[in-house]
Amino acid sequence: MADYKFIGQPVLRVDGEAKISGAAQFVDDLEFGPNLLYAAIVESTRAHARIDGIDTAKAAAVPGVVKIVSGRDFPFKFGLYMHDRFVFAQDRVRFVGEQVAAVIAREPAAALRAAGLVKVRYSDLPLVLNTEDALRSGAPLIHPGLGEYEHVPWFFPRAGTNIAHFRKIRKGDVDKGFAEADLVFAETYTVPRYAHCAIEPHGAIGLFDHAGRLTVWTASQSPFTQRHLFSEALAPLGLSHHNVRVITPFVGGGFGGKAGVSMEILAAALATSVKGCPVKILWSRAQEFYNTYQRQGVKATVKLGVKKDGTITALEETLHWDAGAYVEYGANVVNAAGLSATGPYRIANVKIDSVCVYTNLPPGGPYRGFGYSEFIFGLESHMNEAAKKLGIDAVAFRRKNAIRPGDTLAYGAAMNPSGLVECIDRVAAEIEWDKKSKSVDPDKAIGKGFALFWKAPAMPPNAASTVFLKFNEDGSLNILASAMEIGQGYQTVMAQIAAEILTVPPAKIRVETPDTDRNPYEWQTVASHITWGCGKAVERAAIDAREQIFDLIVRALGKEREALYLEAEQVKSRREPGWALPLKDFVIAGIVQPDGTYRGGPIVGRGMFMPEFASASSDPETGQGGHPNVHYTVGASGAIIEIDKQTGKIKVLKAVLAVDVGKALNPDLLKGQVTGGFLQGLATVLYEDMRFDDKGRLLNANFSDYKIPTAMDIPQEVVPIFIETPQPDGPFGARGMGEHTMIPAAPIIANAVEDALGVRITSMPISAEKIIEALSGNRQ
């Protein structure tokens, strides 16, 4: 094992002091002077209606109002993977809360008051509020123009229907597989919509200056993607990439909700209508619920064929996703889930239909786990049921069928190196799977649950990361990158990678927040790929800087290159034990020569990473032929729970999660991800549930009615286990794991409930009420 100084160590967070002291600035903290204007949005009160007219006369008379705009001012589409959304609604609205118009005023109160006075006349259209109605023959079309929309080549929309994308996977012969099975059974599992609930709401400030430059400050996970989409959408106004700039300060949580572009397009567009004045728009907590991406609901039908010895012979899954009114990002969640819906199992015969369905609910989009949490709930519940029906231990059943390195994935590529079997064994041992627990309280039952998980970064094949690394006069470093620090500790890990190569301590390295004019390109901070992708770019930038240093030493001092190495911020030579040259002495100033001239100059490293082997090209009827996923991070998880049989309340006594991270670059940060991710997953299992009425209106857009966990809900004991099977192309062998820690939460709780009480809950959340209802049904 390599002897590292900084890698693998619990290095303190490099952003910790700024956040603890309050020095860290978030988008609402930024000052813009007396010319700052404020915008309020006129939102649709209908879920599906034609816009017949907009009357702004009363609103325009409110003192302080500067401008009122609507769809006629911005008839521009935008979208990340599919162009199906307008900046402002045009002829029709498709969900309650959709932006119809905006009021710009000198004070927030004036903007809000005026927005309330804008009168919009609607003619209602038939509503489609669930996937069953949307897929019914003759269903009202939410996007009659679907066939004309631009989209990425790996989407397969069906014009004349409400199907925005249909991802098929076909491997082997599923009918033959079911015929070979001794047991074939099916069940349907449902998962509702969820909200991200980040601490910081969405916010953006746009400024279109008199030189024609548009600058937008955003709370975002995707500065460069936003610049690209702003430039595309506003190109009819004469804007292009070089005169659009996005600056992103610290962000107070994202979980996918701040990826891509949602409300930020409003600040960009509105700024162009009041040249020279910055325009600020902040979402309220309620808007944060109903007018940003939501996690999509899904109805999953799982059919499994198994032999008596536990061998899985066939899997058929149909996933119907409630993607909402616009799918410009959400359809890629559906795509990613379809590619990986087998879970981490070796299955010879597979049929998967992952269907992205338009409804008149708010747009679905990325959420931590990117569709995996949703399908894993049904799949891992079903695996437990299969083992039970066959009389096989649930852990042994999983171990027998677990995917191994080199196995063929459902879409035809080979599985990457991974330590899934070790994860299974470690978790089973930690929760003493082979021992049955019993409560001493007759009103309480103890249950154990177990589940596997996996996830691949869901990203386009050309997603890239770029990094500049520059030395300062004192030998310290600034890393210019455009990934986002959203609480996961990315800045610290990037500093550790550079520190390990250049021997400069992380405390002397600053990782800058993104500015698309100053920092190099990064695709997005999503998909648990930043440690891997951006980390690889940092590693390459540091190596580039190190090689420049060695080149200079050879050129200026004539040292033997092969003997040079870095140690303790100095260049040293294995040939000359007593010789050392501190970095601070030459990385900016260069090295003086006997004649008084200098060699060298400022050292700036550059690193780039793009997975050049990835490809999204495949047969649309089978999904075979490409390499859409770069690799998988795998793991196993278990829990011990206690259930009050009188109230149905669940208490998690112990949670264990083993994940193969390739290399644990900073174990303390990883432990934080395990505890936080599991708690977020637990929230979706036990509490959270978005409720809509029959008009498509969200009923619980607040934290009084939409329950999230508190510190009181953290399991009594959380045990993280890190397995290290190196990822060949990862920095020091590392791969991402940020999303993975919440993915198994639902099935381990569902399986533990079944173990404790003998009832199977097939819909989330697994609330106390459902448990009591299920127990009542059993008693009857």
Given for the second form:
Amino acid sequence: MADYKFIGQPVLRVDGEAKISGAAQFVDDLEFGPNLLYAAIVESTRAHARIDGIDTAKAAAVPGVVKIVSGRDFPFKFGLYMHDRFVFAQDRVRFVGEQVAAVIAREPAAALRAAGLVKVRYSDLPLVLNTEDALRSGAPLIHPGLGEYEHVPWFFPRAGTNIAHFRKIRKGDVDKGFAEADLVFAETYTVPRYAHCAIEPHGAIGLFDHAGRLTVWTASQSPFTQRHLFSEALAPLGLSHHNVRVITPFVGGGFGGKAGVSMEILAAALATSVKGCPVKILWSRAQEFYNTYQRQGVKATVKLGVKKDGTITALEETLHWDAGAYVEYGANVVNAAGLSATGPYRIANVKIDSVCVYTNLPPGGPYRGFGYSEFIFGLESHMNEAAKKLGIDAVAFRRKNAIRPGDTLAYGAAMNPSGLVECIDRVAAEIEWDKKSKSVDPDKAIGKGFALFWKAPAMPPNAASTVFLKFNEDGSLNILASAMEIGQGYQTVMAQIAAEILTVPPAKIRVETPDTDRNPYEWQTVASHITWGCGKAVERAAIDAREQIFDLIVRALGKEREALYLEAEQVKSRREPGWALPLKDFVIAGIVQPDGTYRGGPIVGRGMFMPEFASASSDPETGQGGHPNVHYTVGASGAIIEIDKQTGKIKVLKAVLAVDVGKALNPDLLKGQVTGGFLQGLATVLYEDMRFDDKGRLLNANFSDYKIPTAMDIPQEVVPIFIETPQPDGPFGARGMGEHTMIPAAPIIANAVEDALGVRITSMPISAEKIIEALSGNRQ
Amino acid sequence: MNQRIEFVLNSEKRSVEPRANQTLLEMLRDTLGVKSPKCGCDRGDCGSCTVMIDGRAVRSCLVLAVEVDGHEVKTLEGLMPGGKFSALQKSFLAHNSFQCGFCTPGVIVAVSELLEKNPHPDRNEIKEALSGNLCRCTGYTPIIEAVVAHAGREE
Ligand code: FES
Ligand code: FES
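Given the form predicted alone above, what does the protein look like in the form predicted together with the partner chain?
After this comes the whole thing, all chains and molecules, with the earlier chain placed first.
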């Protein structure tokens, strides 16, 4: 194994000092001076209604109000994959909380008070609050104009219905597969909606200056995507990429919620109506819940065919996604899940329908796991049931059917190198799968659960990362990239990659947050692709800089190129052991010649990465023919839980996650992803749950009613295991794993509950009430 | 009428005239430019606005600015003696006890209060002291580890 100095080391975070000292600036910490205006939103009180009129007279009379705008002022649509979202509602509202108008005022309180005085007249339209109602023939149409909407070529909307996208996968022949099976059985599993709950709420400040340039400061995972969508949406006002700039300071947690564009479009649009004044809009915690993105709910019907020896012969899955009122981003979650809903299994015959359904609930969108957390609950619950029905050990059953490198994926491409079997074995050993635990306390039951997981980055085939790397006079470095530090530690990992190649320690490398005018292009910080994609770009930029350095040494000093190498921030030569030239002596100044002239000059490295093998083109009827996913990161996980039979409360005694990360670039940061991500997943299965009433109103839009875990709720022990099967195109062999740690939590708990009590719970969350009900004989 | 108040902020005497309904969090952030306390919920649920009043950790979004008249307020900035990182902060660095860092100032203030009262807390006491501070990123374990390591060292 290669001997690395910085790669694989527990290097301290380069953003650490800023974050433990309060120096780290988040968007609400930026100062804009006394000319700053504040916006408050007039929100729809109806889930589905026609807007008959907006009366702003009373609101306009509130002292301090500067401007009131509504859909009339901004008749623009926007969207990432599908243009179906509106800056402000136009003729109709489609969910409770949707922005209908905005008041801009000198003080936040005045804006809020005036917004409350804007009167909107509605005529109610029939509500569609779940996928069954939405798919019924003759259902009210939420987007009558669907057939006209622009979208990416890999979406298949059905005009005249509420189906925004229909992803089909057909591989082999499922009828034949089921005929070959000794056991065929189906079950339906339901997963509700969830909220990201980053502790920093969304916020944005827009400034449209008198020179006609729009700058927007946002809390975002996607500065370039934002610039692109702002430019597209506001093009009728004469804006284009050239005069739109997005600046993103540190982000206080993203989890997908700050990917793409949601409320930030308001800051961009509102700024154009108050030229010369910055205008700030901050979401309240309640708005954070109901008007950003939510994780979509899903109803998954899983039908599996298996032979007596445990071989899976066929899988048929129907996934109905409650995607909400707008699916510009969420439809791609549905797409990604459809492509990968087999889970990490080799299955010859597959039929998957993943259906993106409009409802009058808040827009669904990306959330850590991107559809995989949702379908894995049903799939991995079902796999356990299959093993049980066959009388085969659940781990042995998985091991037998686990996908191997080179196997054909559901959409026809080959599986990448990965160590799934090793993950399975390591987890089974760590939780002593072969030993049955029993509680000594008759009021407690102990159970063990096991589940596999996988996830591929869901990206357009041309998602690219670009990096500039520049030296400073003291030999330190700045890496200019446009990925976002959302907590995952990306800045540190990029510094480690550059450090390894250029021998400059990470502590001397700055990775600043992006500004689209100054930092080069990055698609988005989502999909767990940054370590891999942006990391590769950093690697290339560092190599580019190194090559420039060697070229210069050859040109200025006549050294033999092949003998040159870098060590401890110096250039050295294998030919001349005594010779060394510190980088700081020449990376800016150049190298002086006997005649007093200089050679070289500031060294700037450039690196770019785009997966040129990826393609989203495929047959719409079968999903075959493309290469939509670049690769999968796979893993196995297990848990030991204790259930209190009196209260129904579940305690996690031990959880183990093994992930094949390709190469653990920074084991400490990876560990952080496991402890954090697993707890986030655990909460979705134990208690988090969005509740809506029959008018489509969210009932628990705060942290008292939508409980997220506190320090009191953590598992007793979480054991991370990292397997390293190199990803051939990853930096030092690495692939991403940030989302993956959340994905298996639900099925391992469901399977452990089944192990402990003999009941299969098929709907999330698996709350204490459900356990008690199940114990008293009511099957869920 | 707004009332003028005098209080000590991070060892410095300040005199301010807050709006009657202004919260301590708003006064610190908007009037005085002290930005380490963050607003995560504005209703006492998340703890990201935690500061100390007379050595007691409180949620500054739930306190009116006028209430600190005559009292001593400390934010994270005031917990760095001589502008240097405290041993607790260094332990946070060493244990990666933060990811996005948004909750971190509030968490450090809450832990500082605990250690003031109980220099050698056990894990359960640490968890209890942290239970009012939400962190969506770390899963809390790295925070607890940092406190355990720090408190152990002082023994
Ligand atoms: S902002 Fe004060 S507790 Fe959340
Ligand atoms: S580090 Fe992100 S909320 Fe705690």
